[in-house]
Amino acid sequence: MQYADAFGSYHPIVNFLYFCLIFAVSMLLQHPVFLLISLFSAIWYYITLKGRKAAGLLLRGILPLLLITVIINPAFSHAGQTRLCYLPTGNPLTLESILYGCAAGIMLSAILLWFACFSEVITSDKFVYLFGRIIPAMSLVLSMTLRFVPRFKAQFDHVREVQAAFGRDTSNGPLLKRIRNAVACFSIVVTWSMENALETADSMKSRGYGTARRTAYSIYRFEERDKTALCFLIFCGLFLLCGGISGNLYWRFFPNIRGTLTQPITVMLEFVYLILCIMPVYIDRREAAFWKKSLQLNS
């Protein structure tokens, strides 16, 4: 079976927890570090995953998402003790809401580069296996959506191809005539679902599905490595959560900065969590860096 990378190879249980943990911290702290180390792993492993096909993303989504972010917040925030200047509506611009909206964009942006990746990994073969006994029907569900979504889209770039070579170019021509084409390469593909979906349902129905109680046949393995790997994201995640209730992981924007940040136990905490974040670019480039010393030995 292949795999995204070596980390995915791991069982469904160790990339389920990993992600729970990294979504967990990034959307309930507002530290900065812990935002900034966030993000910049999020690209790391982005990359890592996707090679130069992720430059698009971080081009055309990530850094106008994050750039908005930054602009919009102050103009409607203006919370804050440290005023700047003031805006032509008469409203304070705040050094705190500046840096409010820059933390904000850098989770949106961190949060959304993360599920990514969670996307790569976490296949819908792994979803059933974790929760087709405890919610089979809503697992079933999610599954199927997870893979119709990219089903969807090389479909549609499929139609669209076919139909520019009948001169029907969605990129090229006057803007009414492509958002024509457009709609005319949606309409086909949405039909083409449609019809998928119908043969889906006759296909689960002559299978008999829901007619007696559903097994499950599992390809994956609890190996020495996952109960390493467990142990780590246990001893991380229980960390982190001593680290948060102690108050060592504080900060706030409003009404004034403040929080902890070059105390030693939160240093501690944050090069945890820096751990923590590239562990699959770690085990991605120690399994490289294997398969490279055997191959070279061998031959």
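In this text, the rigid core denotes the largest set of C-alpha atoms whose superposition between the two forms falls within 1.5 Å. Numbering follows the first chain given and starts at 1. These numbers come from a predicted model, not from an experiment. What changes on going to the form predicted in complex with its partner chain:
- For D125, the Cα coordinates differ by under 2 angstroms between the two forms after the core has been superposed.
- The Cα shift for N172 between the two forms, taken after rigid core superposition, is 2 angstroms or larger.
- Superposition on the rigid core between the two forms places the CA atom of N181 2 Å or more away from its counterpart.
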Second form
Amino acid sequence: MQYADAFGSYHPIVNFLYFCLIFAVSMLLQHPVFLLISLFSAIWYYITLKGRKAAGLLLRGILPLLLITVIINPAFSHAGQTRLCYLPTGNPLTLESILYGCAAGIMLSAILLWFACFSEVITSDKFVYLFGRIIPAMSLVLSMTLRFVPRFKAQFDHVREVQAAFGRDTSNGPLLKRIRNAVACFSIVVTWSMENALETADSMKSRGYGTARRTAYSIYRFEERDKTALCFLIFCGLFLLCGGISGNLYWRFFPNIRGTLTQPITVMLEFVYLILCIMPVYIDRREAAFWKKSLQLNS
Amino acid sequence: MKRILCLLLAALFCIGAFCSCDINQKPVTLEDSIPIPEDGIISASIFEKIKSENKVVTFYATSGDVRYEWTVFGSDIEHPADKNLAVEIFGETDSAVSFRLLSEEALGFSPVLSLYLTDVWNAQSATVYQKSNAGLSPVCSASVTGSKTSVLNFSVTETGSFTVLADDGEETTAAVETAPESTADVPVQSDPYLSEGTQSSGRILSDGKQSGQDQYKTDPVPAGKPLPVEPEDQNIDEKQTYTCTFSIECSSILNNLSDLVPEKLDVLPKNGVIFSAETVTFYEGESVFDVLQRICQENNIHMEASWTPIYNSAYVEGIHNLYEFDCGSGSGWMYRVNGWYPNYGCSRYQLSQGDTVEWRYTCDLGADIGGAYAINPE
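Switch over from the form predicted on its own to the form predicted in complex with its partner chain, please.
Every component of the complex follows; first up is the chain already shown.
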């Protein structure tokens, strides 16, 4: 079986819980240190997963998003005690709203990157394995839909190439003609997908879908390493939860910036969160080093 | 990879260094209200705790039928010591009340004392006088709030016997009617239905005969009150200067501390006054909003407003970081000129010589500061 990375080869429950924990912390905490840790590890993990292709999303997707959020927030929010200057509308430009914009941008980018990593690691078969028993219909529909999008795109490319071969090119020629050709291609693919849906339905029916409870073939085993990882996740989750409840992760931007930063317990929580965030990258690195070492031993 | 790591670490340290200047300061938090014991003595240890934890505490008790409340800010206490907070209240009428602080020495700090009266005072404001052998001497002014019965908020520094008297409404009206020197060169726009058609800067008073709303959804203006003017028609002439009395206060929040968004305790002024009444200069053609904006900028007071086209006026969202909805769903800023809360936006109220402008924070759609009619005419 092909996995995204070494962490992806862990049991799906471990993968899923890991991402749930990361999403919860990244979305709920406003603490800048946690946001920076989250963003930094998300970038690192995404690069580990995608290699050079990661640069595309990072530079074209995440960076503009970050900049836009940073600029937009102080233009519309004027709360905060530290006034820097007055905007032409007569409302103040405040330091707090700028920093809040930065934090919001970092949070948004980090969560988007974590979702990108999530979709790489939690493949649709893992998803069906996790939710097949709890919500069978939902997970089937979801996995079919998720599969449909890349399939539709591939079919579209295929049809376009064939059409281009006999003169209905969508990349050359006058604009109006190109649009007409593209619409024709699109109509062909839509027809194909409907036909395909009917075929799928027939195929499912002929295999007895709905007559009895479905079983799914899966090869996931809960090993010793999964147990260790799960224990670590539970520990981190509880530790962060306690930290949050006890007010050691407090941070606010308005009306003035107040929060915990240098208290020993906060630093400890930050450290634990950092370890949690770079866990997949660490597992990857360790696996790679182990592999390299065993190769050297054999040769 | 290493480069990215270094960059991120550097950014982290920069932000850390930048923020560490004041973030470790404890934010102000609210403590539940504490009843004052029979003898009135609050021990030093309680004050010590309030001070060290930077809390806001209200101490309450009743004297006769009148409930009184002290609002103590931890940051205000310098030397924690046993203090007697008992107050004896007597002689309550609908325009006067007397009280005596049982403490033998001055408190050393000046918390706000709120008196929850049993009557409704028909007064815009009140003044606190200290009783001494020589007679009554004014000490400070008190704000009158409260929806069903009046609440007086003030802070006295001395101890002894005091009397609070409702301010005579006549005085402010008199100030308006004394014609200033600038009347002469203003063109008279008289209304045939009005005997005294114009005021110092040429504003037209309502005859109370309009019906229905105007194009900016303003209900008929009561007779004798100035009609709204449109800000786009006004030319501000900086050569022609006038004066008005201007103040910004939010003492109603002190009576509703439990509704306040906890973060905003940090920006709540200890005596409920953001800008104490002062005579300020304004120019010909300026509206209440223009003056508010200038005063806030000159005095470094935060203020946010947004232009609302359907009312053709600016809407003041927040002053001093105290925003609308910060103290309950009916809270926000309202303005009162010469004792009347206009039923139109502050950009449409043209000021005139000698006006008294008050910006007040309401926690109950104007009902607690005597301005419910401006929001709901019935």
